[in-house]
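First comes one chain, alone, set out as structure tokens in the form predicted on its own.
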Amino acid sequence: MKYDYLVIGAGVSGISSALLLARFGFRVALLEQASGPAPLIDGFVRNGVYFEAGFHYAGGLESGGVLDRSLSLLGVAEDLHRVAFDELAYDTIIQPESGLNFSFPQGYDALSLALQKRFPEQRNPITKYLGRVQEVTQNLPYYHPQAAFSPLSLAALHEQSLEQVFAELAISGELRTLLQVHCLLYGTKPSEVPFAIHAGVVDGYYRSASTFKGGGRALVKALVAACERSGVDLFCRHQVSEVELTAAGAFAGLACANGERLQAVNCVSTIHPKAMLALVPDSVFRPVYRRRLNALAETASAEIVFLRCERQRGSALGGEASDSYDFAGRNFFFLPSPGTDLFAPDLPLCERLLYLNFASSGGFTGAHECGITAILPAASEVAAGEAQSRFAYAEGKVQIGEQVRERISGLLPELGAGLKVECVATKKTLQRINLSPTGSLYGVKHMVGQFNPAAKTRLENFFLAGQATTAPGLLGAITSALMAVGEIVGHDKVEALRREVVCDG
């Protein structure tokens, strides 16, 4: 069969490319090199425990909010039910040594009182910062319903870096610390993320942090579920080899690596910009083109360690001490020490930046008991002779999972010695699902000064889509889908079709 469109990739970006496509009218199939659809957010089943591998919460799926009104323009929010987390203590931060100790409340009043009860003295810049992501975020094309899309309002907003807003409106100190800790949910440092892409993260979690019942497994059957609804042809375990082209250089298919080809006039590559490189012969891009997408800065690796724990007691972190508080619905993130870089890679584990997920833990996910992720920041440059046996990097990963789990224990005492490793992901993982070359956690950086790839390329009817080309996190991921999609029958059109979901909603 000739499709009018085939998607590579099978994640968020692709799935949403995929179901717009769909919705203009478009034949779509929908390639994935696993074996099964965004494996990523569908995380995984170990020992009959739940674990989120790339979904851990989300912000703006409050009814009405950003990722709630792009949930429902896939055509998917209605089978999707939100669990709010922690109305009071959604992220925690700690710093041990300092004493530091903060928890961000759901809400902008709710969080502009508790940052000016705790730093009186910046008073004026809490509020301006606050003031100043939602009058950003305002702007980005396809977050607000009134934002229109415009490729030079657009390059406006990546003008100034978060760094350069702390300076400008002199927030400084813990106060400092705290506002920029969300960095590592993108995996660029406040120097280089532009401020409207942190405004754009940080802005739905200000508004509201959720999950869906069900978790990260529940969106994955959602979105797969109004595939089969659309028309839209998955094919799993079809990873594709080659891009395929006609005697007068068009787009004609792809080849996969099972024997199989598909045939098109179009197509979108969701996957990481410098795997697509390597699937299209070198003659197709200009060779500044392809200097530019190999120069791509990466975002940090990390080291994942998924625990899973058979006792839970409560915590008086970040709250009120209760037999009966547990962690679910909340975040801890522990802070090195004052003084040192906060995304250092290079700190021994004992001593590094680390992210507590308890999103699963109070039952959310519904069949199976679920676990903890804690992620790490790591450096993910491949160094030179870094290969290993099997057995050592086997070990290794012990290693990593014991150091992770005695930290966690000695942090949070109240989990008990029922904390167990289940298992460890490391660089070399994420090199393998993120086809990323560093092994990077995010994919490519979004950074001052860097001009990521667009959605439309030199190749005809050749488009670009995922995190890379448009912003991180999953709105990130469905923002490319739309631009994209965008580009193919007209922002006008797209437009036209979001507010018609607004209006029915």
Ligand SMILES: Cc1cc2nc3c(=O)[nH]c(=O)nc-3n(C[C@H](O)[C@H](O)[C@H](O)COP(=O)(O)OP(=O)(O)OC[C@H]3O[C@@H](n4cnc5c(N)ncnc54)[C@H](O)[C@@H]3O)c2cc1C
Second form
Amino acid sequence: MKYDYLVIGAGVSGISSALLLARFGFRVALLEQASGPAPLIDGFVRNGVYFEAGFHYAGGLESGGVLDRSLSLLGVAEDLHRVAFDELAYDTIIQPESGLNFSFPQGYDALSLALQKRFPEQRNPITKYLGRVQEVTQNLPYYHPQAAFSPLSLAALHEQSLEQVFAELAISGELRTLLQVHCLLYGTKPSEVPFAIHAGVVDGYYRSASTFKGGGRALVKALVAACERSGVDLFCRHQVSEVELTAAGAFAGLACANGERLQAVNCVSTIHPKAMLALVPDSVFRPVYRRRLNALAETASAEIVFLRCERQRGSALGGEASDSYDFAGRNFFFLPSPGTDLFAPDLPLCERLLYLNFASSGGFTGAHECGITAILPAASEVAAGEAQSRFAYAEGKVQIGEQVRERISGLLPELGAGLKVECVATKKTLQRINLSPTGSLYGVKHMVGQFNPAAKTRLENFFLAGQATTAPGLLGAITSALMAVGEIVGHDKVEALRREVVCDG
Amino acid sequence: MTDVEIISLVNDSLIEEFELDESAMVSEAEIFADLGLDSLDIVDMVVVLEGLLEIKIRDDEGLREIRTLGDIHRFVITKKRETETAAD
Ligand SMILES: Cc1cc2nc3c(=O)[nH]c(=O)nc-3n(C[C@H](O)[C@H](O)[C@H](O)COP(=O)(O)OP(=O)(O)OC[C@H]3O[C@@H](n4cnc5c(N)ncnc54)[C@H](O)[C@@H]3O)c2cc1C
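Beyond the form predicted on its own, can we have the form predicted together with the named molecule?
Below, the chain from earlier opens the complete complex, with every other chain and molecule after it.
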């Protein structure tokens, strides 16, 4: 069987690319190294409790929102049910030492009011900042995947860092702390991240914060069902080991580690750009391009602890709202002490930035026990230390889990004695699941001054998609597919499809 | 750095980074037709030239006017001199 397109990697971007290509009438096969599709966003069940892996919440999922429309375009919106996060407090930021305790409410107006109430002297900068976030986002590929962005035009959008915008708008102190906390969601510091990338991420959350009923797992199911309906063939346990070329040097097919070979006219690679380079004969790309891709900076890594807890009603933690609520549908960011770099990866586990997600019951199904994910950013470089024995490694994981559990118990005593560690993921685990050489959480960074690879490559009929090419997160991954398929079939055709399906005028 | 030094630095680096043929490096050589570069190479060319000469050209309109190797030389020399003057 010869395909029109082979897609390397069945993550969100790979599946999205495949679905769109099938929409345009191509025969497509998806090759995924893991045992199931989209392993990054598929959660897992341990001892009867569902845990999220690489998907905790999304912005822009409100009806007609940018992510909602993208999912419609993929033909999966109807199979998914949105579950809104806490309306008044989806993200709560707490700095125990300074007493900072602020909750992000959903919607720009509510957020603007809440910030102005907390920082009356910075009313002007707040309005300007929120206005700038909305304005910049409107010019991004999310809203205009048809605009045929070139690497140079994207670089022009990415000139200014988040930190520079803070300085320009005289945003300082605790306000700045609050507005930069979401950098954790893509693992790049305020001094490095282009303001436009940050704006694209937070704009969605400022509008609405939600997940799907059934969590990341429900999204994977919906995507796989759409593949079946569209006739996309999905091959799991197919780790691509080589890109094969014709005698004339054109793309011919893919060889897999399991010995299978598939032929096709074209290919879309959605894996880590450095991993992609390793599959292609050196002669294909110029040394300068290989060097650029190999030099792409990696996002932060993390220690991730998965915990289970009997669901209980909590007090309002001293926040402004005074009702007691269930923690489900909330995130907490516990910040290191004032004056410390927010994202400092080398602080001890009891002092480091701690992100807690309570959405993991898979859309708040009312289960008796709730899965909690705790993420603590770590440096992404591989530690040079001597190889650990398996025993020492396992022992280390137990210690990490216990330290983090103790810290959470102290911070949220409401959780009570029922809080237990289920398992721990370290940099090594991430290296394995992400195939990222440095164990980074989100693959490569989007960074001021850096050119991430474009969809088109020098190898004709070989295209790139994935969060590394366009923007981070679920939305970045889907947008990257829209841009790659636009390069393939013509951006005007993708735009026509968008208008037809999404009816957004 | 003199103009001649800049030109030779640029040529050496383009030869290495883009695997170009040394004998083709004459100033009237067209970058697409004669040197075999294509539009995808422009980004990498920008990265190389910016790094090499510590200049910023990525958002410069003049980039689009470049047709020949000589155009590249003139373009970066002008940019380099502008940067030097600005730094004084
Ligand atoms: C801990 C964590 C939390 C996150 N939380 C959120 C969140 O709350 N909201 C949000 O929007 N985003 C979140 N993200 C980010 C989001 O998960 C990613 O941006 C998105 O899933 C990336 O999709 P992708 O298709 O670009 O990459 P991937 O999902 O990495 O897809 C690449 C696929 O290729 C496969 N592969 C690799 N090499 C090969 C090979 N040689 N052959 C075959 N297959 C191969 C991989 O197994 C993988 O499935 C989170 C990420 C992490 C790590």
